[in-house]
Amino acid sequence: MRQRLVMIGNGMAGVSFVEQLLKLNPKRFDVTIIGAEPYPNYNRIMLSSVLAGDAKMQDIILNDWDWYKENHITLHTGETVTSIDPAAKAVLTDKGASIPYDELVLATGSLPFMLPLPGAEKEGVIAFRDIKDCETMIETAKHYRKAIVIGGGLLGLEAASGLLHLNMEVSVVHKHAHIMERQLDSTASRMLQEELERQGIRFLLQQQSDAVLGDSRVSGLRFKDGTEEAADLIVMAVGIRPNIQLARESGIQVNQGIVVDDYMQTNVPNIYAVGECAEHRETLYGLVAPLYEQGAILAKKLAGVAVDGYKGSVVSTKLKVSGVHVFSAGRYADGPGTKALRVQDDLEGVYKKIVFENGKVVGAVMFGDTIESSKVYAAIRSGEDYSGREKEILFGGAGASGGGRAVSEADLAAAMSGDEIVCGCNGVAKETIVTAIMEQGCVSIGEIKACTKASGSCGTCKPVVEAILAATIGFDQVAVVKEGICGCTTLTRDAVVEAIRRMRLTTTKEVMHVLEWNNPEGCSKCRPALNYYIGMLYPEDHEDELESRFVNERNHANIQKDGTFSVVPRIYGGVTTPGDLKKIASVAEKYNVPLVKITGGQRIDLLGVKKEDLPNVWKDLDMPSGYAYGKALRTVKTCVGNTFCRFGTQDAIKMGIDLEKKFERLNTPSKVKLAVSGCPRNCAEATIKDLGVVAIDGGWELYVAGNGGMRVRAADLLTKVKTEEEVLEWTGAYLQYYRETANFGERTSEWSMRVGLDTIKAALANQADRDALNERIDVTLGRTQDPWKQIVENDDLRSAFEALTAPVSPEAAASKESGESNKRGGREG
């Protein structure tokens, strides 16, 4: 006879707690489980990706209400369990449910906390721990514009970026002078914080929050130093607690947390608790791996299969916040008696420290470049000792003479061991993979994830996965599946730009619907690509989509980290003219720009505008964009050329002039920039740029596809032609069929390694096929329009940069209209 299994509590710890307990021992106990909310168990982790529109709500639902029926679960959602009465062994509910049971398992996680902030009760101060939350914030995005998050923690980041990616305008506010202090040293975390305001997001660090403003709904939030910031919405990542209530009205012991032994057991018989709510020897943990392994050994215990008790766990974090990936485990600060292998490379944006203490690996920090992160953390939870080949942690086994190489999947995936998780975020094991390959005939990634879910969450594991499979199976027995432009498709970038094609869709809308997206609204990012192809194919019938555009587009000007804007005006080929300078100079002191700077690429760039003032920026400046915030020509850079220089062999300054004049306005797939040299000298640095074009005697050589960002790379000679207006042509030809070949965000450099230097030659080749390119690309040209002359001239367009948002108190309403709108410590967005 089965005996009775209830579990009270439906999320991830509980669930992957029954399912283990089902591969275990499936007929040993009638299982019931009763959650407070009314959908299946979900991700958790994966609201933020929901916030970004990279999935939908059915897409984090990890066992559907069919697992539930296949495994013959009894589920109560939407219902609370109100008290326990160990001495009859049953729970009540709050619909008048008595539920007898055998074996009790708390999982009842916890709740966020919230700040005891006057005014916290308002309309817009909300959490972030479920959908709930998570639908409150896509609706009020679509109604307001600023967002605070107090809390620069995981939690809190994620939540930021969600709602960045929502077109609000975030500010996060945290009491430390660090962002993730529990998880990364000050160095790391002054690297996320760099990329984080690159995306858009503000930080106010070392801020405490005092009060929230506003009548019934939120409008701001004071800070204790009495500065006020405005806000329409406040989400408060400030931490959790554990959900201890009902077992501390039942008599079972807690602490912080419901109190266990190794085993997972409550001081009270048959009674267990695991997951956030669980303290094991005085520690709590809200990262999922752990909860994982507790599960393990509690699905164990109660299957009767021999098991070891719980020893704790070593915390580790991955967090991947629009593409930023970043790990931390163990003790990474440096103390008495460690030492730190350390790599920094700020020019690639990576950085990592290992920690070592007698020999063994205790603690990791890595930024940007996470590959040997599974390899890290094996080392520490093995303990094995590393003395006097402590390089080859990172440099594989040469790494000790100076002259190792990266370690690459396959050298994690071969010498991680079977038990090892691979896929943290859903507690997949190596050897689950491997079983899932050899026993249901896996032979893709799809088929692993749909198998086993890893990789089904972050997608950070996927490298190791796809070397598991590899190593597995052999390279040559892999499937390849091409995988679509975003979540939302299968469809690839070049399936989906021959629908457009073919059927003549000419709206973001037309084609998700038509192609039966599988998220109808889209995601950010393929709402920008669809926009971009759209354009590229019909520049003559496309209405550009603003609501599809990335923030900066939008305002046609640059973010920066305090939520003013750059402006960065037209300067043709680097020269300008006492009257420009002067017309600059005037509007930088009108509008008290704090900083006025000379840019790489020969402009001006007045830093530190406030939005509500770009419209009369732009007008009393009465210069072009320089559109130096766009997926779009940037610069032309030149040196002075033969008209000055005694080494110049030709008029570089003419040529980049026409060039930018050429060009200017037109949209790319990713940005790109020029540059003209008037000799082989290359003062311009023409072959690190998109487009490079050099002057020799009697001629020109062009250089396409460098590179002088993160990744430099010099460019290849494309051609060499002798006037200026082949300059022209073979320039046009070339930018068209980047333009309609590449995929949205892609880089020349990259674009150029994908498809071949010399399918790029061999596209450009033939004249005629030059001059129907040039054809094409003149009709763009033809229809685009100056973005900062449009706004200017026309109110609705200016309306959207007037501020939404009112005044977030009397004092700051009377500033406001006596134009001191400094007063809030100059934060007004």
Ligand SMILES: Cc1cc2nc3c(=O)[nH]c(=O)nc-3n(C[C@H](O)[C@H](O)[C@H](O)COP(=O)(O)OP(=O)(O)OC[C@H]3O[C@@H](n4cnc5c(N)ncnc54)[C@H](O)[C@@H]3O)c2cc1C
Contents of the next structure:
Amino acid sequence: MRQRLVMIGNGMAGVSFVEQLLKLNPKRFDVTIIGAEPYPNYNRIMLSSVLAGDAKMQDIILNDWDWYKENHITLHTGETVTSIDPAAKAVLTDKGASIPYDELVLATGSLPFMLPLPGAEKEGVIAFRDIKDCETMIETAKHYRKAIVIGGGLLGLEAASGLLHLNMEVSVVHKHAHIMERQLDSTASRMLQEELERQGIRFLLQQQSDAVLGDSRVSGLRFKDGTEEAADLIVMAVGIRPNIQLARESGIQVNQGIVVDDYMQTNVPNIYAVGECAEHRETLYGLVAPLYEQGAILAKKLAGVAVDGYKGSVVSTKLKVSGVHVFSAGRYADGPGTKALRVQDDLEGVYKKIVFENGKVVGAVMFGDTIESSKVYAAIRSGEDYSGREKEILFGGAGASGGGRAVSEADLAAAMSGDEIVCGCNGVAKETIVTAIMEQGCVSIGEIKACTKASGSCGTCKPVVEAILAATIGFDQVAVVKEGICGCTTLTRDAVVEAIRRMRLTTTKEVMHVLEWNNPEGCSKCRPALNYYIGMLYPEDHEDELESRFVNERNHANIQKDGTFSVVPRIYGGVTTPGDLKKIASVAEKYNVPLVKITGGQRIDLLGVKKEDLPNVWKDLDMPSGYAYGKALRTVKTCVGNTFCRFGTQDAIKMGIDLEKKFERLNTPSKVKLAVSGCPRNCAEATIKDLGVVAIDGGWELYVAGNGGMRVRAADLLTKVKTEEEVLEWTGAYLQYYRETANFGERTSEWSMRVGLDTIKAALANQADRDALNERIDVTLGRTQDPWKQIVENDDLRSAFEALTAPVSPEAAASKESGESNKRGGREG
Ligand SMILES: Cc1cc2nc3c(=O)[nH]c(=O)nc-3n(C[C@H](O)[C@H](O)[C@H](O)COP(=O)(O)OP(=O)(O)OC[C@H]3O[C@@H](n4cnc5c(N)ncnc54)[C@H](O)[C@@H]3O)c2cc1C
Ligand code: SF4
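Shown: the form predicted alone; wanted: the form predicted in complex with this ligand:
The next block holds the full complex; its first chain is the one shown before.
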């Protein structure tokens, strides 16, 4: 006869344990699960993705209702266990049910900690823990404007990023001097803060909350120093407390959590605990990877399979904020007997610190580039001795090139050892993924996820899983079942573009309607993408939808962290004149511009311009926009070339100016930077540009798909040509092919790695094909106009621009809600 297994809690750790138990011994137990929330098991981790618009609620269900039925599990949802009677071996619920058990598992998780501030009970003060909180935030953002997140830890920052995506103005209040101080050292923390400020989040550090202000609904927050901050919503993300009240009241031993031994057993016979509620060797865990390990051990024990006890876990952390790469694991702080390998590049925003003790990696922090994170994490877990070869972890092996920086995910995937953990959340090693591909025939991320669970939780390992897939069966064989361009549709980018073309769809609304978007308003991910694709396909008819553009593009200037803007006029080829310099200087003086800076792209940046001054600044400058804010051609950097330099073989300045004059104002899937060097000494750094032109004796070399940003990538040689006309022709064809085939938001380096250099070369090899591409790009170029001039000369545009800067009331915000997408924009740098 089957034994009765009852589990309290229907969350991630508990259900993962049940899944493993059913795999090991499906017939041993009749399983009953009681969960207080009214849903089947869902991926709590992905609540952040739902807020950020990357997933819909329905996407985050891990085990749907049918799964429980198919596995003969009796499920009680929306029902809470109120007491346990260990003597009678039964649990009682708030609906009056008494459920007997032979074995009982507590998987009650945690409760969010709410600061006991005066006024904390007011409407609009919430936590960030479950679907209900998430729905409240989404609803609030439709009607209100200002949000405060209390807590600058992982959860707080993900909440803040999500609220920003929902068009709210977000301030993060943190009592420490550094955000994420438990996972990051001060350098990484500072770099993270700068990046998030750039995205639009404000930080109020070293501030202690004192009271929630407002009548029935929150209107603000007062701090201990007496200052106040207005708010329509306050999200408390200040920590969690294990949910142990039920255990305590039932006579089960508790400390901070429910005390368990190495087999997850409590002090009461036949009662176990797993997940965030369990305390093992005085340690509590708040991330799923260790909780799943606990569940695996308990599953084996209850299935009657021999198993070593749980010994505790090393945890690693990644922040799930779009455009931000952060990794932290183990003991990253310096201590007696430790040595650290540090790499810091403030210019590129990259920082890596690997801490060694007796030659072994014991901890790491990475910001900006976390490509080696799984390797580092594996090294921490394995305890491998790196004595004498410590630098290998960042610079050596693994196909590293270019000083260890330009490693692609594909290189890394190929070089990973089989036992290296790829998916930290679910503990899936590379060899498990390879086996699923080779033996179970998985050829897409979705199939690998279904077979192995890899990438099924926080999703940050998805690029590595993709790379393993490609490395295992070859790029050309990968039938990656591509995912929808965002959570609003299941259609891929290619399917959407094809439908726009075939059905001649001309507005984003029409696309969303005809292609049956599940969110009729779209989101900040799909709307700018659709606007771009339509404009790319129909340059002659397309009316640019300003409301579908990111905030910087709407304002034609880059928003800064203090709400002011930066203004960068076009300076063709980086060559200016005394006249232009005088104009720039007098504008800077007239408008009290606090900082005038020469940029890395050889431009002059006026930083700190007030919103209301922008049109007048543009008028007085009387220079074209430099598009420093857009997904467009940014700059063409040049060296002095043979005009002045004794090494120069060609006129790099003229070539650069010609290129910039021809392709300025061109909308592209992501920003595009060009450079021209007058000889192979390459002073203009052309080989880390989207397109770089390097003069050689008797001609020019064209390099493509380089990147000098977060992931440095040396450009590939595309072709050699003899004349300036050919440079322009190849550049036009290349840029148009990129415009037509890249995903919106994809840099040329990513695009080239995805489609392959050979494909690009083949597409441009024939003169006829290049001519056709140039014809199409010329149509687009022929219709561009300088946006600053347009705004300065057109009262309507100007007044609309002024209106954008006016304060918006909650009512106005609500009525504008359908039109406003992503107020602070996404990653636009
Ligand atoms: C927004 C967010 C983002 C996160 N991101 C990450 C991440 O990136 N990586 C990571 O590893 N972790 C992340 N986490 C943490 C991770 O979600 C948790 O560690 C994990 O969900 C804990 O699982 P659990 O089963 O122990 O508890 P829970 O998932 O909390 O499940 C416990 C369940 O038990 C129910 N319950 C409690 N008491 C009773 C009772 N008496 N009767 C019936 N039911 C009861 C609760 O209602 C709850 O549904 C995140 C968490 C949040 C909130
Ligand atoms: S790249 Fe060559 S031509 Fe240009 S400045 Fe350097 S040395 Fe002179």
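Here the rigid core means the biggest group of C-alpha atoms that line up within 1.5 Å when the two forms are laid on top of each other. Keep in mind that what you see is a predicted model, and the values were worked out from it rather than measured. Positions refer to the first chain, counted from 1.
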Once the two forms are fit on the core, has residue 760 moved its CA by at least 2 Å between the two forms?
-> yes
Any CA movement of 2 Å or more for residue 418 between the two forms, core superposed?
-> yes
